[in-house]
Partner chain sequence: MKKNIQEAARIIRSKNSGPYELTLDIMFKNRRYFDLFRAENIINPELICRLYRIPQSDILGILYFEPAQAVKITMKRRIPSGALGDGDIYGAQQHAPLLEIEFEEN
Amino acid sequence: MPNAEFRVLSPTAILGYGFPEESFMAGVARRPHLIACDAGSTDPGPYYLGSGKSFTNRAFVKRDLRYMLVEGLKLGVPVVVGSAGGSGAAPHLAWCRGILEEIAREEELSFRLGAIAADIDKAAAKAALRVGKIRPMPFAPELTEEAIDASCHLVAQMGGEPLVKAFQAGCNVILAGRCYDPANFAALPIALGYDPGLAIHLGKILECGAIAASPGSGADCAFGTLTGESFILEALSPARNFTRESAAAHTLYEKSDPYRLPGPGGVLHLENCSFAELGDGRVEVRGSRHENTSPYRVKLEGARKAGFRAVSIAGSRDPIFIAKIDEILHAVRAQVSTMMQNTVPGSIIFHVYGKDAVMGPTEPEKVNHSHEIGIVIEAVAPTPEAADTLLSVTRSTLLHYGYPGRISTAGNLAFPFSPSDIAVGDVYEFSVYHLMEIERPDDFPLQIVNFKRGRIES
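Assuming the form predicted alone, can you produce the structure of this chain alone?
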């Protein structure tokens, strides 16, 4: 176990969310050994993986990445970005790499880039499925070859091993495709001999930037220091502090089990974890333990096209309408179905804000006390034209639907926008959300590119 401390700067929760320059430079002044950032998530849903687009803004990704590259290379420390481009498939990695190359040219930077692809060949995935090496995540259906073939992009959430391989090849800037969030921060210190449990737990907290501080922010920096027996967390803005409660609470974030966090090739055990405040807004964490598991599994993520969407947004503050909203929507749905007579395929979903739009049927508050409600009418159909038609007919039917006790005949809905109907475009759904056994955790394609004063060396 190394005696020296290992310091890590996490600029922001997701590359492109931004951070105060003052916070970032305060972290740089602490002379970190690594600057790392997570750049993606499945949280925004399947659209971004399926479409190959980023959910973050290009200008701000470039802004954040410029700070990281310029200051990291000045310090002579590695810069790591995982889940590049948001979802980490080939188009996302290429998008982020294009931004990096622009910065390199503009700043005339010299470095060795390791670009690691996370895409999984569909034939290989189907072969693994046939021999029982793929199993579903909780609540996911059994995987089929048809679902694999229908996926627009298929990626595996790599662990730290491919990053270590890039470090060992001399890369001081790493762009990885879909990556286990803590691995961006934990791979290098683990390779240097630091305790894997502490390193992964530290990475679990740092991957969200200053969200784990109090008050939390996804658009601010956090700093972590690994020692031989613990790690220390601190915020880099005078407006924030880490506390025992904030650090412990974030340890529970995105976890179904408070004591166990599964990841690629292992499980992080937190049963004996302790959190101690050191003063000056710092918290020391001890007792995290990592256990390797066999076989080594990675999470597969895939998304397929599911149709086209159109929406209309409206509101109402008629107390009679609000009181009868469930039966009104049921009757409107039935009337539209009768008029369509199955000539326009698709589905209508009503999201009633002010009633149960967030939690749906699991909403515990059954009595509606709202004096006004918002209604999002969503139409999903196989073609854009079918979605537009279904939405238009449903919107006009609801607008003029007559219900018992109705007084005004001018219309039931208030529309904030004209035109009221909005074509949203392609709809995607997750088609693969499963675990796959792999033989070599570091066997992800690595491309190494040397930059000299901003130009790629041949």
Second form
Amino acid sequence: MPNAEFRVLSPTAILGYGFPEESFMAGVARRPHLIACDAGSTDPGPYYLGSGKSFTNRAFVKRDLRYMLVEGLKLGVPVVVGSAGGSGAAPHLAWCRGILEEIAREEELSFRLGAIAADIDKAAAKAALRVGKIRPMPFAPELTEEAIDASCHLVAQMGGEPLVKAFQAGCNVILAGRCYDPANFAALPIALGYDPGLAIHLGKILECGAIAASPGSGADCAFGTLTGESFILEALSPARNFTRESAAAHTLYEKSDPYRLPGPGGVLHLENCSFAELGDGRVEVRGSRHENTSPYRVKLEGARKAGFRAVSIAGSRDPIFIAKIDEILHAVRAQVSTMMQNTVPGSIIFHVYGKDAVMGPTEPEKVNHSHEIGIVIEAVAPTPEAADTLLSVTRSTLLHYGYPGRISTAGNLAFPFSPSDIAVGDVYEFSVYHLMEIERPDDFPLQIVNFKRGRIES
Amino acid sequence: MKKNIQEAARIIRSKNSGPYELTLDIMFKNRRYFDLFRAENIINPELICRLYRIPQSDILGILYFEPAQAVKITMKRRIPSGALGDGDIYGAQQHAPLLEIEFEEN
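Mind sharing the form predicted together with its partner chain? What's above is the form predicted alone.
What follows is the entire complex, opening with the chain shown before.
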């Protein structure tokens, strides 16, 4: 176990969320051995993985990445970005790599890039499914070959092993596709002999930037110092500190079980973990333990096309209409269906804000107290034209629907916009969220590219 | 005396844990409330099922986490994140039923 400190700078919760320059430079002044950042999440929903687009903003990804590259290379330490482009499939990785190459040219940077793809071959996934090597995450449906085939993109969350392979190949800038968030921070120290339990737990906290500090922020830096027996967390802005509670509470965030945190090839155990305040805004964590599991499993993520969407946003300020909203929507739906006579396929969904749009049938408040309500009429259909048609007919029917007891006969809806109907475009849904057994955890395609003063060397 | 949970908790929140799970966190204001809620088993599957109108099979777990003085409830999402009919992609606004929980304090 190494005795020396291993220091890690985490600029922000997600590449492109930003951070104050002062915080980042305070981190650089502490001479980190690694600057790493997670760039992805499934939280924004299936659209981004399915469409190949990023949920982060290009200009701000470039801004954040420029700081990381310029200062990391000046310090002579590795820079790691995982889950590039948000969802970490091939188009996301290419998008982020394009930004990186632009920065390299503008700043005339020299470095060795390792780009690691996270895409999983569909034939390989189907073969694994056939021999029982894929199982669903809790509450996900059993996987089918059809679901694999229908996926627009299929990725696996890699562990630290492919990153280590890139480090060993001399890469000092690593851009990984979909990657287990803590691995961006933990792969290098684990390869250097630091305790995997401490390194992964540290990574788990740092991957969210300063969210685990108090007050928390997803747009500020956090700094971690790993030693042989513990790790220490500190915030880099005078506006926030780490506290025992803030650090411990973070282990709950977005996770099913705070004591057992499964990841690629293992489980992080926090049963014997202790959090101690050092009295100066820093927190020291001990006792985190990592257990390897066999077989080695990675999480697969896939999204498939689910049609096209069009929406219309409207309000009502009529108490009679509001009191009868359920029966009115039911009747409008029936009338539209009769008019269409099943010639236009698709679904209509009414999101009634002020009633139960947020919680749906689980909404406990059954009496509506709102003096006004908002209605988002949503149409999803197999073609954009069908979605537009369904939406248009439903919107006009609702606008002029003559419900019993109506006294406001000029129109039922207040539209904030003209046009009232918005074509949103492609709709996706998650198709794969499963664990797959793999033989070689380091076997993700690595492409190495040398940059000299911003130019790619052949 | 009957009190509302907001007297005992400093944070009550919900969030996705992946696209198929919703996870709810209640963090108590101090050790005393954490111990009281744990000892009295105030957050139990029957209560959660009633508040969320779900069957017990939809609950993945209810766990007390001492280091953060918190209890975590993980359940099946009514609709997977972003699937047709979902109204809360991040699952960040599903905590309100918990705000009604009451407890006895002497």
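Treat the numbers as computed from the prediction; the structure is a model and nothing was measured. Numbering follows the first chain given and starts at 1.
Inset, instruction - Name the rotation angle of the smaller rigid part against the larger part between the two forms, given in degrees. - result: Interdomain rotation between the two forms, rounded to whole degrees: 7 degrees.
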